[in-house]
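Take a look at this single chain, the form predicted alone, given in structure tokens.
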Amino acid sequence: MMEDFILRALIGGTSVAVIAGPLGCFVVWRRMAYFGATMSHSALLGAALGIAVGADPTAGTIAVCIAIALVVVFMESGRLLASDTVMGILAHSALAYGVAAIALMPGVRVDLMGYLFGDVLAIGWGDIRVIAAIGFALGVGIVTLWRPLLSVTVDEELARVEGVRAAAARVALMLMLALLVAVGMKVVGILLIVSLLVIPPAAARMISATPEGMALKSALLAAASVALGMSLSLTADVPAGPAIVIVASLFFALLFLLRRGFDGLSARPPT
């Protein structure tokens, strides 16, 4: 019989993975990996503020990630600095403020390693309820906004001509990513959540012919990475978060080599 803590970890981890896959496709298509890193670095500050005011760290993380996402949108609209410069400033500043805030709370014991690298095996039923609620909301958002987001990603100017509110779609995507990062830190941690957003979609891209197919395969690869990563963690006694990312990277490496081999055979002249 499956242990209760393993069942909780599987449910929580898979719930995050199946949302990270489709959302991660837009991260790959729009080259937003640095934005994901900005959100993940901000998560530590949110958790610290949540602890400081006696609130749930997840609630603090959600609030700060959403605030940082809106700041990114505001600063990008001014066009005074390049996007990567803005996100670089915010990412490292938020991480530094978060570490400093935790250091200034000597009476509070904080599992910093758990926040940084995740602790999926410690997920409780309360965490699962939060993850499920946010995951459901994000799933509805992805389905509802799929066509507008895809149109803006393919050709923003054409999307505007067709009546798509490009700015609103971009802000909605950033807010959804902020929410995912906030709950995803429970699974793979603040420093590794971007891996779950980037690696499975990048792997799925090599075996997909349509955007919808890539989204589905990305979700499946992310979920498989969570399940096999947890198995690796339990059998090899390695941290669960890094184990999940290791499995995802092996999926990517395997599919990359298979794709290169297939392309090589296709390009070979007939004999």
Given for the second form:
Amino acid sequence: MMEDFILRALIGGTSVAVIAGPLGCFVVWRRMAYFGATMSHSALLGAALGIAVGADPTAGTIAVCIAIALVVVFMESGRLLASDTVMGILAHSALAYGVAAIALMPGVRVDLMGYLFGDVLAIGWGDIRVIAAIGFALGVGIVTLWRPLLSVTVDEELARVEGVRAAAARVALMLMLALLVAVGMKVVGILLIVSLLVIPPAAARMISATPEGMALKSALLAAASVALGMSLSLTADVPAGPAIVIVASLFFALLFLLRRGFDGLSARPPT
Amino acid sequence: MRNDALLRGTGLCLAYNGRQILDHVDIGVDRGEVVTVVGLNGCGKSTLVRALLGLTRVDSGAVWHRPGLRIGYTPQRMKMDPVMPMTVARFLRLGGRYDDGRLAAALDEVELNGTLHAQMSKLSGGEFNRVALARALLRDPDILVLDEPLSSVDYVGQVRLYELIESIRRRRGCGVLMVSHDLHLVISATNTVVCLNHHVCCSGRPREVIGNPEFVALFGRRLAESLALYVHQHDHSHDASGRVVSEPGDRDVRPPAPGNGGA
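Okay, that one was the form predicted alone. Can I see the form predicted in complex with its partner chain too?
Whole complex next, starting from this chain.
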């Protein structure tokens, strides 16, 4: 008989994973990994502000992630600094402000390690409801926006001539990433969310011929990483968040080497 | 305005960072007409196309599209990042929902059959441009807008691509608006040349334009003279067996009058 907390962790973790896979494909295709990291690093500040104003930490996280994303877009238009510099400043300052805010909050006991590295085995039914609701909304969003998002990712101007509302698609993607960071925080923690967005899609790239195939395989690999990572966590007594990421990285290494071997056998010049 | 007008830009002005990119540009494309915009790098060619497509705002002037105009567009230097797996079939379906038969027919039209399941990132530059053209054709366009369709294609490929565009125009009767910097190819396969240097230096039939003093000043006397000679040699086409075939009547290209070539 599976214990209740394992069941909850499995439901919450796989729900986040199957969304993180397809959404992460866009992060990989659009080279947004550092952008995702900037958002997630600011999540701690959001959670602290949420607690400080007596609201839900998840709501605070979503609000601050969106605000940071807007600041990135605004500062990039200044052109005096490269965007990775801008994001480096924002990501790490936001994390520092977040840690400081939590330390300064009187009388509030916050599990800092839980925020940083996730504590999937500790999520309750309340968390599950939040994850399920946001996960469902994200799933609907990804399916309905898939075509325009893909079209804009391949070539934005061509997409616009063909009638796609490119700016709206880009904003929607940003909002969806903010929501995913807010729920992903509960599973792998803010320092490891980007790994869930990047590693399964990167692994899936090795064995995919179409964008849809890559998205589907990303979802499956992410879910498998969560399930196997949790069992690794329970058997080897490793924290669950890092265990999930370790499994995902092993999937990647395996598929990368398989692909290399395959390409080597077919003796094609590297492209 | 002519009844078969497809697209017009009138008095288009656009300044960017204090520089005048477009200065009162007038341009238009009619059904069945090939209009090519030529000019040096940075003369505003691509900006003009983007303004005509509504991809960029203009400070003043007006862009008019025939109501319900269907545009087939191929952007400049488009390429497929291998980071995204993408077959030719999936790429073509990004533009709309088509069955396999229509995709095969479109690839046939650009002489690229049998590549339906190839990866886009493995195509050569010329093949890629053809696939992009097929995606534009699938929209059943009234007008094809091709921004530097010949870039990253070798010379033989350029000639064939030009012939292909011309045969599509003849078969479908659509208008074509093209940006190019290869003057020799342009001159031999265009109804109207628009020579752009932020403003329209001159426009008209190819042989009129190459004799224009502004054109000569912009591109240099040597090039203008060689182009005049080129027009003289290419005022007719050859069919597959090498016989001379005459062109439709609107292609009024005659040998230049003596002394007119570079004047």
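Residue numbers count along the first chain shown, from 1. Take the two forms, find the largest set of C-alpha atoms that superpose within 1.5 Å, and that set is the rigid core. Values in this document were obtained by computation on a predicted structure and should not be read as measured data.
When the rigid core is held fixed, the Cα atom of V86 travels 2 angstroms or more between the two forms.
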